[in-house]
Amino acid sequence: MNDDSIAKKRFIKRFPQTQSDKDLAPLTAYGIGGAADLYIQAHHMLDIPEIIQQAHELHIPYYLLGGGRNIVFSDKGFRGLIIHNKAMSIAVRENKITAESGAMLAQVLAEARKHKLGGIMKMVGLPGTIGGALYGNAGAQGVEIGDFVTKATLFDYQNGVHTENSDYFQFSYRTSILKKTHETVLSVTLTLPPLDPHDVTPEIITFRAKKQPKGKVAGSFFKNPSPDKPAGMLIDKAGLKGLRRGDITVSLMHGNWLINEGNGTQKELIELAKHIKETVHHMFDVTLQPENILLDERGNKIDI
């Protein structure tokens, strides 16, 4: 028995609820990915540091999975531990909402509306968790989650559990400092203004539904290079709508959405994304950068 097998057996002994050879495809929006060696759910935010510490001590690679909206796992799976963040409690006190990082953004918006709090309603329809939204400073229609973050509780192996104020995160378009530090988000506190009747209109509620495709799709694949040159427009002008590689195709509805129309693979998605990137660069001298995260079987990020 090799060292990896011994480490994994020790982890399972410590956390007997751990599953082996867990199929990852059903856990993601794209429906892509092989099996993970180990899989465990964390139902409270403080379960996460305990699990990570054990994985770290046993030298087991791990990845914290949230809503699975913007992640594309390897066709070969994941040689390590997937920690599925199911910590979803939400508390509201006056004009502040504190949500565990596994809470879906849709749930947070619903609680805000229930308590007559607004500001973030233009994010209706955005997929994923509040932790993922903080990590990537998610936004829609000119509103970003970073505009409302008061503080967040984080974890990393060196510093343990710690809480940081909004300035710490250095929010900018679709990014935060967490993409450099790789700290784990445990909870997020938002400070929200009172709900304005104009915050929630039929137009806002149906805006994303009208312009977004259905099926195995994970949102915008590329970041928008600039407000006046959105990626979808450039892809459309390049004549790439409908282009496909295997079962992965560019949506006819929105050029920046890639759809798995059957049993598409990560390999096919990467090939199609590379072709889009090269074509747009050749035609418009604009370099598109992925918003989705592609991982190899060791958990390393794949650049295209």
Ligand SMILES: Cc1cc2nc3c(=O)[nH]c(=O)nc-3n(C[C@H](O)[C@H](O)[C@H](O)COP(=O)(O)OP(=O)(O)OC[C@H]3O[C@@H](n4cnc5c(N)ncnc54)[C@H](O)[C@@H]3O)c2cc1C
Contents of the next structure:
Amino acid sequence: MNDDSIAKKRFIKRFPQTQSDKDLAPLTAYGIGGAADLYIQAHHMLDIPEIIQQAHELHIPYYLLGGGRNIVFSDKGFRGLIIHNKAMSIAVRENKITAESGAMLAQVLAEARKHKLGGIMKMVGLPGTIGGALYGNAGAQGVEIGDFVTKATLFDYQNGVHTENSDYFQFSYRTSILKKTHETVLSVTLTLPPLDPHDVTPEIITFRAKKQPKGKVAGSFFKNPSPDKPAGMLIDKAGLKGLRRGDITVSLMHGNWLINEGNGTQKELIELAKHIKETVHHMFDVTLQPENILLDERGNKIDI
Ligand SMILES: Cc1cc2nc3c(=O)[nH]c(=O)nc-3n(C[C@H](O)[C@H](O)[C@H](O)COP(=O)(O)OP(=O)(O)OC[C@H]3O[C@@H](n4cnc5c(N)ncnc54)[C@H](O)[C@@H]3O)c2cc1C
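Now show the form predicted together with the named molecule, given that the preceding structure was the form predicted alone.
Everything in the complex follows now, all chains and molecules, and the chain you saw is the first one.
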């Protein structure tokens, strides 16, 4: 038995609920990805540091999965441990909501409405967890999660559990400091204004149903290079809607959305995305950058 297998056995002994060879595809929006060597669910935020510490000590690579709405695992899966964040409790105190990072943004919005708090309602229908939203400063219709974050409790192996205020996160368009520090978000506190009835218009509620492609999709594949040059418009102008690689196509409804129409693979998705990127660069001298996160089997980000 090699060192890897011994470490994995030790991990399973410590956390017997761990699953082996877990198929990752069903856990992601595109339905893409092979199997993870090890997979564990964390149901309480303080389970996460314990799991990470153990993985660290046993030299087992790990990756935190939220809602899987922005992630594309390798067709070969993941050689290590996937920690699936299912820590979901939410508490509301006056105008502040504190949520464990595995709470779905939808749950947070529902709690806000229940307590007559608003501000974030334009994000209605935005899939994924509050932790995932913080990591990528998710947003919609001119509003971003970073606009409302007061503080968040983080964990990393060197510094342990620590709480940081909003400024720390350096939020900007679809990014935060967490993309560099790789700290794990355990909980998030949002400070919200009172609910304004105009926050939840019928247009906001039906926007996604009318404007967004259905099926195995993960939102915008590329970031918008600038507000006046949305990636979807450039892809449309380049005549790339409907283009296909294997089972992956460019949506006819929205050029920046890719769809897995069957058993598409990460390889096909990357081939298609590279072709889009090259064509848009050639035609408009604009370099598109992916918003979806592509991972290799070691958990490294794949740049296209
Ligand atoms: C139909 C559809 C529509 C979408 N529309 C939008 C939109 O309008 N605007 C928008 O911004 N996005 C949109 N997205 C993308 C997606 O919803 C967001 O990126 C979302 O914030 C991802 O959250 P998640 O929990 O699924 O993250 P995951 O996909 O699970 O993970 C994404 C990254 O965040 C990291 N991460 C997750 N949780 C934590 C944590 N607790 N601590 C540290 N890192 C963490 C992961 O390790 C990974 O690197 C859409 C996706 C879909 C499927």
